[in-house]
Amino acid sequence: MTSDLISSKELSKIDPVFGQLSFDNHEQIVFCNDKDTGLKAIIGIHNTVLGPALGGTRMWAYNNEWEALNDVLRLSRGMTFKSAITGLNLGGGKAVIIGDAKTQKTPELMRKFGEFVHSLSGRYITAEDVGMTTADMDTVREVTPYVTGISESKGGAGNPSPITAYGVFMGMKAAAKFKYGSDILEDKSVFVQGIGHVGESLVEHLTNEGANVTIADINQERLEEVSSKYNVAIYKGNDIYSESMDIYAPCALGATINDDTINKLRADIIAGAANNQLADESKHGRMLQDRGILYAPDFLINAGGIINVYAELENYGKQEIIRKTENIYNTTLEIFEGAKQNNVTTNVSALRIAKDRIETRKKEQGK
């Protein structure tokens, strides 16, 4: 029999789609399959109550298939919420393409996978993350609508990347006042972890301000351009974890707050551009309320990106990216005083305000 072969682990690992752990009452998982291009794909529909659920795509060399669904499944998830509390009319999805972007990814490939989009008629509408392009969203919009984040000279609003920063930055600036009494980052130390291009602006936006930024990321070449670029210091320490800071700024993959960390992270808050911070949401964002590291939720403050593609479904220009971009600060503070006063966690604070959404607008539709 199969299990004579595959230890209890990887059983574990292969549980139908609707055992796994991440799995939300998820309205529709598409696997998608290409032999001519190499293309797998897996499409993760979470809740569309809202509107159409639109997402990035995230190309990954993840080590096997479980990752692969786990991860989709949690950033389709956390793509509901973060529509959701950011006011948008959106649902949320994702989708993630299994292979390393730079050695596998061609335009053949791009556009196969724009057919397994445009096949959901609307239902899911794509744009770019991790691994991903402008320039690779032009290329599926050959073969479909259903994509945002396109160039700005084909009417798109471009790369999402610097209005990310930008609202991860409003978070951080909300932090900071709940924390210390003032949003004024100067002087404040802040460790950014992974500088691809959000964490770059947000590098620069920091710099600009005056904080004692220190970078860290596992490209080398990358860490000495941006380095070079903002006068900013590296970290070559082997836990930064264990660093003495006053804001953790992880911008890389999620799951950096965990069991492993919590106990030796020493910084006041955690405000950075990652998805899925928190391992375990319950478990690790109690024990972050008790040590008293204040936690800006990720669905929130990272969702500039969002609502710099939103721009092209509703049509609305850059003035208004930015005002609805700078009110995540004042959306964070709401969240801030919520949790303070309801005893609870940031991050149940923020999950009470994005679900009471959803539920009215299910109220109001009679379901």
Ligand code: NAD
The other form holds:
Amino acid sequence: MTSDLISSKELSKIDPVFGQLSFDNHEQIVFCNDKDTGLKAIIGIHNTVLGPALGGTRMWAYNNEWEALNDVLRLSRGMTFKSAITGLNLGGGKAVIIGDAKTQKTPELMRKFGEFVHSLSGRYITAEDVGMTTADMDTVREVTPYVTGISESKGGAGNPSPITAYGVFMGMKAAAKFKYGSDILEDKSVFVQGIGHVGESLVEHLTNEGANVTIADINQERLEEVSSKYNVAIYKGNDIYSESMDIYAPCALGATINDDTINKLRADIIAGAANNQLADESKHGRMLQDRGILYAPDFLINAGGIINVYAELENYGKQEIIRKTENIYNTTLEIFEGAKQNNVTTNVSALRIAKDRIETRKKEQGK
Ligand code: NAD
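Could you switch over to the form predicted together with the named molecule, since the one displayed so far is the form predicted alone?
Following is the full complex, with the preceding chain placed first.
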């Protein structure tokens, strides 16, 4: 009936799941619903060749379910490549809970979500993301062992955000080294967009090094708190993308490098914590390259958090966490060199290495 009204070309555009551009060969997608707690969640398992799919849970008041599905697919795919490039034996997965974390999150809802995670028998292991706290992971732990990022007092590696911020700082320094010949960030102007768990910690590293930091956030209270704590400027304008800066550090949500912003950007470097910063990886990656803006791939430099939670599975300590996180500096430089030599974008350069590792493991497994 529908095909009589809509051409097959049009239909292909609206394939709800497998046809989505961001689907990109996901192994499994799980829709979770619970009437009593109001839970509506989606778990995406992108790839498990290197190991169980590990990735955080995000709670966000999406405008509609399409947005939520698209977000989880993009995020879980990113986790596959993040773990692969970082050398971890983990696959890629992610979960989103649809709702406002401030008003709709309850312990009952978190436990019910944990039960859904448990039903996957370890194919997916969860962790913290936007809208989640370490305490929420502790609640999930009550019903399933397939969760990381639980409190140190409960045997976990604790809040991953400071380590994520440290890794971003390492990636940013590597970018400065490549762009300016020195990795010292003193006097560089850095715009940190989003001063949540990761952003604030990044501000601390930057101010310790003497960078000239400006912060932006939609939360006025946070802005004032962080501004007075670290003595940094609050952005007062209404279009951060038009500002002149040395380094733009997106630490809020993804896709801020898009058709509307990319031509306005006046930064030398983009290095931040947000996942999926490029709305369209190939198009916007290429446009940044053409404009001479050095992009430190997000999935590479924000891997500190996953290195931290992986410690819970592999039983390594703080020293090894720091060593692996500091290595982000070297990997980032290698990616930049590879991109230059092969005349590809930095994103493509990073993806190639990640994909090679997965393909090699697949062959070893005889698949
Ligand atoms: P968070 O929720 O603690 O902080 C996000 C901050 O961004 C909040 O202060 C929020 O008010 C602000 N924000 C939201 N929309 C904004 C907008 N349009 N403009 C300006 N500010 C805005 O989250 P987080 O844990 O700090 O994570 C930040 C980003 O880093 C996310 O994209 C997350 O996926 C990514 N990331 C986090 C980790 C981690 O260890 N927490 C690891 C890897 C990647």
